[in-house]
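Single chain ahead, by itself, as structure tokens, in the form predicted alone.
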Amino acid sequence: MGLLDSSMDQTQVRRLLARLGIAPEQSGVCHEEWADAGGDEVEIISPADGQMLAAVRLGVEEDYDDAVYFAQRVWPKWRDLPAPKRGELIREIGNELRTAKDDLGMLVSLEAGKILAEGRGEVQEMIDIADFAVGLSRQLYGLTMHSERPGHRMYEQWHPLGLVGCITAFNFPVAVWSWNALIAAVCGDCVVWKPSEKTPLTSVAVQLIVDRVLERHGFRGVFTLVNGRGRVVGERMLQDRRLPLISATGSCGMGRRAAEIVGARLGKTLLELGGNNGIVVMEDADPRLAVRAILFGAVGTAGQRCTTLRRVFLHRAIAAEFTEYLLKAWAQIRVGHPLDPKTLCGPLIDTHAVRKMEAGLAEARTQGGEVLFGGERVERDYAGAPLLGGCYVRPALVRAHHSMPVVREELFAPVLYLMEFEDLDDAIRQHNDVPQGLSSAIFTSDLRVSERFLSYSGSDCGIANVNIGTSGAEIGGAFGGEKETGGGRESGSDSWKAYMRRQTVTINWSRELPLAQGIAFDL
């Protein structure tokens, strides 16, 4: 299907749906069958236009029990197919994935608000993700230890955890999904999945993916969603003896609640939560590069990313010359609908985050901050057609001191503050005083500056970057970050451990008992 140059008409849209298996008014349950959840029935409304997408029914607890109940009837047959076999159903998942990505690049678009470009990426991320699931399907090492004891062998071996659970924002209503749930079932895990309230539709239309591939192998139910209120589904979820570990992407504050109640019972948690990311540019940087990925940072996802850019430091000897390049670059930002291809800032989630960006712009101006660019409501795009929803806004440049006690919070918009330093020891300083810890980089062409950035007296986030910016991580690498943004480890790396259990074995193959320490324990 061609794209219309800003917009999609309700026949279109329920085409498309139609290709992605999502009926006008679809159940918010995937498991066994799909059946009447019963919960309240929601309109899904699109942040590009403030038109109806589709209905969704969401699940409440009795829904939830169900999709758990199918999970677990399945997992004894998952956890003992072995992993490689498991590594190729993941494969199938991403062949899907491959086939439907123009489709499903375009419901994120039209219900998170994303433009195009970010939309189909984010689903390009879910296919990467599946192939590194397949590789990692052969690689669940352990390791072997050298016992003190003659006649002893030591190793350790990693076994599957059983069910995970699966929180989900509304800001990568997809990707982070296949983050958690495609590396735990090669680690032998099922995965229940709450998304976000506000972005229910693309999630069904994954579901509806992997049950195609499951269905034809006998193992669906492996994946389950429901799609439920956070006070229902998503407390369900947390209090779950069944589940031993919770995924959860969100607020910290989302966070620190996940936190206590799956600790209470003594489960794990796995969390990726608020990020307050910024970017050091030295006196020696090059423009070119550091504007382009300040932009990015900063606007990307219209500033609804966890690693968004939220704080630029300049040094002080080219604060003003710096400041002037981002105004000239910030003054030729696109603001449109976010399927015209040509447009750079696409709508907030919804107009309580417009509400929300003002109010905070608002208090920075009442703390000292200077307003530079933006901040305003977009009712017209770039070419002068009207932009309908409520939900445009002109990006902004703040000028700021660290001191503020708004920018030590995440506004989770595009809201940009710019701060000066006197020395690299200055700009660390004022990086690192925030609660969040996710995300940041540095600009310099001086190799000690960058190594003293990374260094443990430098940048205390989980993510630091030199000559790049904060945003646009790959999935080779463990993503997550420090503080605040809760530790959790998702993705590249050793991050599959997370999903699974760790167990230490020894066997004795000689004829004697001898104790370790040396311990004599005769009769």
Given for the second form:
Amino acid sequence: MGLLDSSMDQTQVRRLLARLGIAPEQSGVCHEEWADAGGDEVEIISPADGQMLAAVRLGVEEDYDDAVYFAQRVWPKWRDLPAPKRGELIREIGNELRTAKDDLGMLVSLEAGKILAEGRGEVQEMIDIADFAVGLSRQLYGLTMHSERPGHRMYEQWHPLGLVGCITAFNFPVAVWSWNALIAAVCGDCVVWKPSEKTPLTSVAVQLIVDRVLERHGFRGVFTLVNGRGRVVGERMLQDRRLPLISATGSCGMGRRAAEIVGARLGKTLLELGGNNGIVVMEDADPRLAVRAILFGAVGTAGQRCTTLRRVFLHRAIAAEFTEYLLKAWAQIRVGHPLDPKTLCGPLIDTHAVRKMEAGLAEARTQGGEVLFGGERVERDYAGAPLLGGCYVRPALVRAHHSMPVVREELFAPVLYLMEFEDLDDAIRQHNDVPQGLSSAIFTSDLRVSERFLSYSGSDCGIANVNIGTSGAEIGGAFGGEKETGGGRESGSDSWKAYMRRQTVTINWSRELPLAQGIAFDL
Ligand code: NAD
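Any chance you could show the form predicted in complex with ligand NAD after that form predicted alone?
Below, the chain from earlier opens the complete complex, with every other chain and molecule after it.
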């Protein structure tokens, strides 16, 4: 299948947008209503074929302020609604997402360039997190403690924080919002969303879907949307004391800025930043599993996931053989249009990203790396049909050394560095020797080796896997990373606690007033 079968013409695009409720010239700001936003109009070009999908008018500071005022007005009513009732609304949002899954998934593919299976998968992740949030709405548990004083009871309870600012990246244009927003909402917060400038259309589609549910129940404003530039609307959010929590997903540079500005006003941040993820392949690894995991990890979403596999450490004894396996696998990767079901690797987000990949590879060569495969631009798909828009590249394999400075950086493209190690200690040392700490994995059949990798002296990442790859996390676990990845945790487990404030309560039901630590303080 080639371009003619998989691409969408303008009429089909218009129909898709119309089904999702998006106008060809669309406002990117929604609070009480879709606003006449005050910023510039940007044309959204699909990386899949270079065609314009729609034009979106961006918001500026005033639009953002309107969204915050509206959310502030709605918040007390939302906060007063019992959590399980809030969960009922999220259940309906999950159902609306089920209905819209195919269309929204297709828009994710067209706007962000990820293959359709991943576009749909992203919407499925939203549905899964909605289900999780519904259950959570009855489980916002606090602990009880035994007081050291007689006739006293101690417990802790969790209250809503208020307004949460959610800044998201282009590569998960809808799922990351849902990890934050649907959990924060059952916690009793309102969420103001600033999506990436590169993917405003999907955010508009999501806002239209969730608004239908909120409208039915008189709760518009629980979720508001302000598309705008990072340095304009994003900066304003960081500085805004009305938002006690900023959840920011994006590059380490953006996260550093968020930590500084929000930290200066002693606000809270939840940071989900860049990764530089590695897999260690031991000599007893099952090559069938390892090669498949490495392929998906490095090439899925065209190497543009935070959890994308960027570094593979091969045990010296199997390095040559494994490199051959990988070369064989890489030669079979079908680069093509993201709507073509046979495509494994779609386009990068834009031509700027292509140039960055080329510059990164040039730098790797200068630093002693050897490009074993790929790295070039691709103008025809695997079946020979033309690929338009200039965003397609051949995923690259590079023989490298962990001391090369480029290996320490997150190059947001399908470039996989292959390195060798002597023994497990050497592998762990090399693996941990980068500033980022998101996701990691080891392939081995030896329990002692895998347990060592998972121990405190093993992987230093927020995620550590055995015999599965670095990407494709399930929503049930807490997701996030250490070091320059920012330390935040989102999605499952007890990540909800970030969206609430903890209150410790002591109740004296005795007729005395004993002090803690036995202190006597009587007149
Ligand atoms: P980016 O940092 O360029 O932009 C992310 C968001 O930050 C955008 O909405 C942008 O407008 C906003 N922003 C930029 N400057 C800002 C500022 N000064 N103030 C406030 N907001 C600002 O990132 P990107 O290119 O969209 O996404 C790719 C990056 O995101 C990669 O580094 C990737 O690893 C990371 N990411 C991390 C996770 C995670 O969970 N750890 C998930 C997805 C993406």
